[in-house]
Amino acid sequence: MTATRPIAARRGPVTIEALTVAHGMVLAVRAISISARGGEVLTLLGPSGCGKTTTLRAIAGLEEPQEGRITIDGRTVFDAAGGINLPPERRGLSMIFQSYAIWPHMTVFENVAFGLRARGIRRSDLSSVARQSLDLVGLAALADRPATRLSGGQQQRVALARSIAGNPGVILLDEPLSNLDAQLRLAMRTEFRELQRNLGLTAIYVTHDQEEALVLSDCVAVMRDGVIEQAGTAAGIHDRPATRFVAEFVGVRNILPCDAAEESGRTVARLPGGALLACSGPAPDGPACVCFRPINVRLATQPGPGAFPATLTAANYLGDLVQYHLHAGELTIWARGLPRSDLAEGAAVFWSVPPEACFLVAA
């Protein structure tokens, strides 16, 4: 008897515990341990190379790790101590991959099918079940379509309705978005936000771009050389960076070497130079930087209490905000605002930031 699909996403967590995967003599992965609730999109976010295509891939069964052991949905599917490794078919979730690998010699229909009849779905329930996933995609239309004709988008489109068409309980997805055009990479990253919602899945998602990652994510883990230096929310990664790699690599542009110093319960950045400032959180041990955003520096043409004098050197449009440019002896400073006729290349400015908005890393 072949099995009946089930109605309801199973929405399986995922836990991955002390994953080691190495590539030969590369340790692409060392030792990570995270994982994403049921229902949840848990992104992993880093620059290129830091392993977080081999973290997928090694949760999908397509890499081997060392050591470690993979979890999902309860299920044991990989545990280097206790010898089990369950081939990719076995462990019941699906993947979009970068290249998106649709087949050529199948028409759209049958791309979505394949897995369909692979999983051993009811003859008589395949064309149905095909055809709904690719009308949630909007495909529908294109179904007869050979592969090979379609454009980027459209094959991402098929591989979203390909993966998600045996009801997966986990979904897999390595920079799905990644190549696409600006506009596409919006509209596509809001559509699979909607799906992955409705349909309750479990997603773990990889990319390189912040601003996916804080969109798109419950909660974002960052990777830097194999290891994860940060998981948490897509909020507390983007206001509270833990390290200074994650700061850089999540867009706080001023990070600036200081004295860290306890002020009557406070904590307080000196900068060369003089200037003072109040920061939330704890101070790091040893030597620190304080770290704001460019936007959340302000700028004035008159002195005012906490504020400290700079030339602006430069003012540059980007979008819609001018990208402000600002020299205080050997410091710079970069903000961001809206466009204003007081502030000209050259003039004496005078910055402020609010306390909450800064923070204290190690340098």
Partner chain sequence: MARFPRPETLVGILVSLIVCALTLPPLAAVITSGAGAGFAPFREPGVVFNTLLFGFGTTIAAVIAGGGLALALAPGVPGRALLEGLVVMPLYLTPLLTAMGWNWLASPHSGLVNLLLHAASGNSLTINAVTPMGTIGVAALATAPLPFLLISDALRGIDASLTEAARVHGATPRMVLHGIVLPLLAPAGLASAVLVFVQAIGLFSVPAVLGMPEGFNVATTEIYQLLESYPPRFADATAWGILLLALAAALTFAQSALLRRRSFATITGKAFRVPRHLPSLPRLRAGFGWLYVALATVLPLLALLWAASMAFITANPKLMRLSGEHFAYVLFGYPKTWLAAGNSALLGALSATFVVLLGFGVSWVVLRTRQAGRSLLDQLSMMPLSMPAMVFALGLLWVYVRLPLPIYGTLGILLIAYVTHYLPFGVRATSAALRQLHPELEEAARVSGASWLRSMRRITLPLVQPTVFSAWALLFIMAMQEVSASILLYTSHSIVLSVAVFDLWENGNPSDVAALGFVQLAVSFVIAGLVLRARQRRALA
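What would the structure be for the form predicted on its own, given that what you showed me was the form predicted in complex with its partner chain?
Chain only, nothing else included.
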């Protein structure tokens, strides 16, 4: 995308306090509280039906919550107790849906200009603002092209240009890349992040794709059944999931029941069959699982300190890496690493995990 003078200034935070949204008798969102700091990306991450899109629509004013409070840039836009519920057009934000809602009978320029007219932009400013927005997303040269002649990625850029043209400061995005192919999604992640930083936009982004959330976010809130299971930095969520659900959702393949205890000043996890793993962090109260990622499993063909025997039952080629499937008594272990000629299916191997890569969650 083309770098040019920003059209939006850095804005204040979006704050949600004790927000509850019901669909009939079903509580879709259950008293959640979370904030997006000014100029940062907050991602709501979770499976279908967890409440993330309902939360986004409540912020936009498209859903009326039953309880709670929402402030945008220090201004209350919804307060159940105070009877405040500003309509969407008075909340100072823009929203991009999963469907880009591009008008097929208009040109690229007209798609952007139409939204500006609806917001009351002066006619003298309309053309320059629309073209500057298109320039920011790299579509200035296609301003006169019919919308029906755009690729999926170009349509996504038009939707983004239309959203930033109104100088919203806050932008809401509901799975905006899900309709694109894999390679284009990767490119658009980078472009969106660059644009968001350049313009200083506060963004709240909804996705079920954990990799997308980690790439784009300053803060991630993992949702489950209408509540926030864990919130924190992308690195914190990835490296130290707080619950088994979060660990599973962010791709931790090895989640094994264990007996956890503190021994000689360290936390240890004893697995079925007797393997003993040293772990970082404290042991949870009650039943526990030890967690570690496949990339952190070390494989050897000879025994060594802290290594345990297993049988390599499958080696699946993934391109740059190979995924190894191990059986160790009652345990199934997933490992991932570079291709090795000495690791063939059926081989006897020894596996280990460094303590800093192991952590415990409640079972």
